[in-house]
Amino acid sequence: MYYDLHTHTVWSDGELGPTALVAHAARAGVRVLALTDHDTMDGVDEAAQAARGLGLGFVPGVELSVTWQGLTVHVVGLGVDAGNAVLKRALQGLRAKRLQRGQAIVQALGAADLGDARPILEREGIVSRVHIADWLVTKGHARNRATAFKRFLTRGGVGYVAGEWAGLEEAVDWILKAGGDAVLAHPTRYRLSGGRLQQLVRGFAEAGGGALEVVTAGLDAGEMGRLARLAHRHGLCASVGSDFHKALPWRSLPGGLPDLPEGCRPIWERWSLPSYAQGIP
């Protein structure tokens, strides 16, 4: 795969540092890479420097947490300016909300006699439920991350705390003001009915969204085809990304995804690519 426009590092909930991620992507055949950590761009400078050293095109990005009709969805910003004042303030606010939720979860777990998880709150990157789930596994309260989420961190669990994030229009506006393109990430993962997915995509397009993530890990050809048609119906470009967090046998690595379906208008056609991919053949 030439492009991978959705990846994560230790600055959010990935396992690799920015330099290691770039090296891993290069070995896998990626030629244009975007770093899109959740609600932070702290790893972008390091990743950009590593990409220059390896001759990779690099796209600065971020994945924003959004609340839409009571559901958490994710919007990726590609080609955004990390120094933009509006976006910087927005990311600070999102990280503060994450920390507040983390504090509430840690307090609830302690009250349930599950132990003291406060050290998680001191990590350098963002605080996410993934980190708390992994802590529950290490303490023997769950056999794996999925079980930890199901038993403790989803609705009805002792550690469940609802997150309230940015609105869809607000998040897209932050990305546009920072000079970027907004991409609705992994649309099938929200498990919406066909009608509600149409409603989400329509609202995203009306808010100024630029693309739908048509190719991502775990989709078959039929699902990608349906997303391609959905993007076309709403005048959206198509994007591709592994949503890479770590190397797992059941999840595609960077560079391990198929091409966009025929008829898609790739998001990168909107860019002046040399600014992202100088020296790429």
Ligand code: AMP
Contents of the next structure:
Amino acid sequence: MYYDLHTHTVWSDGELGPTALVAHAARAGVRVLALTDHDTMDGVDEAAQAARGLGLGFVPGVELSVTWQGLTVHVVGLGVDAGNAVLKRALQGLRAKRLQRGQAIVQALGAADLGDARPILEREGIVSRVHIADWLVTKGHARNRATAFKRFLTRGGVGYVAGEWAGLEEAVDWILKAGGDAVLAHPTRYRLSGGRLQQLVRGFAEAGGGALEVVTAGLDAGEMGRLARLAHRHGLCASVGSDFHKALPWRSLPGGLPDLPEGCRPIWERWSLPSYAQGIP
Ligand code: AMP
Ligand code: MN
Ligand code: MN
Ligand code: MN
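Now that we've seen the form predicted on its own, could you pull up the form predicted in complex with this ligand?
The complete assembly is shown below, putting the previous chain first.
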């Protein structure tokens, strides 16, 4: 699979800068890459330039934090204009909410005698729980990132603070206004019952959503098949994304992420990619 339409850099919670991400993707055989950092497009210009240099197709994107029925879900915008005033204001709002949540978490950790995590709030990119998790590991409070999330940063943990993000319709609307396609990211990761997932997908489609992420890391063929049918039932296209955050494992090596299941309409069939990306299967 030559497309990878869901990746992160240091501007959100990824490990690589934009230039290094693009180089890594190119080495892995990706031909068309979307950068989709959480709630920021600050890495897009650098990534676009690096992609031009390497002859890679590039799609500017973003992954929006959304609250749906009290649950956090993610909506990816692909082909969005980073200069769009509506989207810019929306992203500023989401980042302000992230900073407020970060401040509340830092305060809660301090009150629990875990130390002073305030320096995290000074970082240039967005403030994510990932940065707080890594800080907890550095301070010896957790063995690794996953343990830090489990013990401190999810429901029941002393550093858990519920986020209140964008509405589903609102997020899709921003993406459409900025000229992009909205993709419901990693639909199986919300651990919804079949009925509630249907409800989410219906709401997403009715709001103007364009695609489900049918192929993403960690799904088996049965799960991808179910998502493909779900997309079809709601008139949605399909997208492919590794949700890459860290070097190793890069799961979108050619053949690393599987092809879209039969019968899916790829989201990229809607796009006319720049000349250097034409003719790529
Ligand atoms: P945030 O958007 O700040 O709430 O942080 C969510 C991000 O943390 C996700 O995008 C993942 O990259 C990462 N994440 C979520 N849960 C875990 C976990 N259990 N272990 C490691 N990383 C996680
Ligand atoms: Mn992330
Ligand atoms: Mn996500
Ligand atoms: Mn992601």
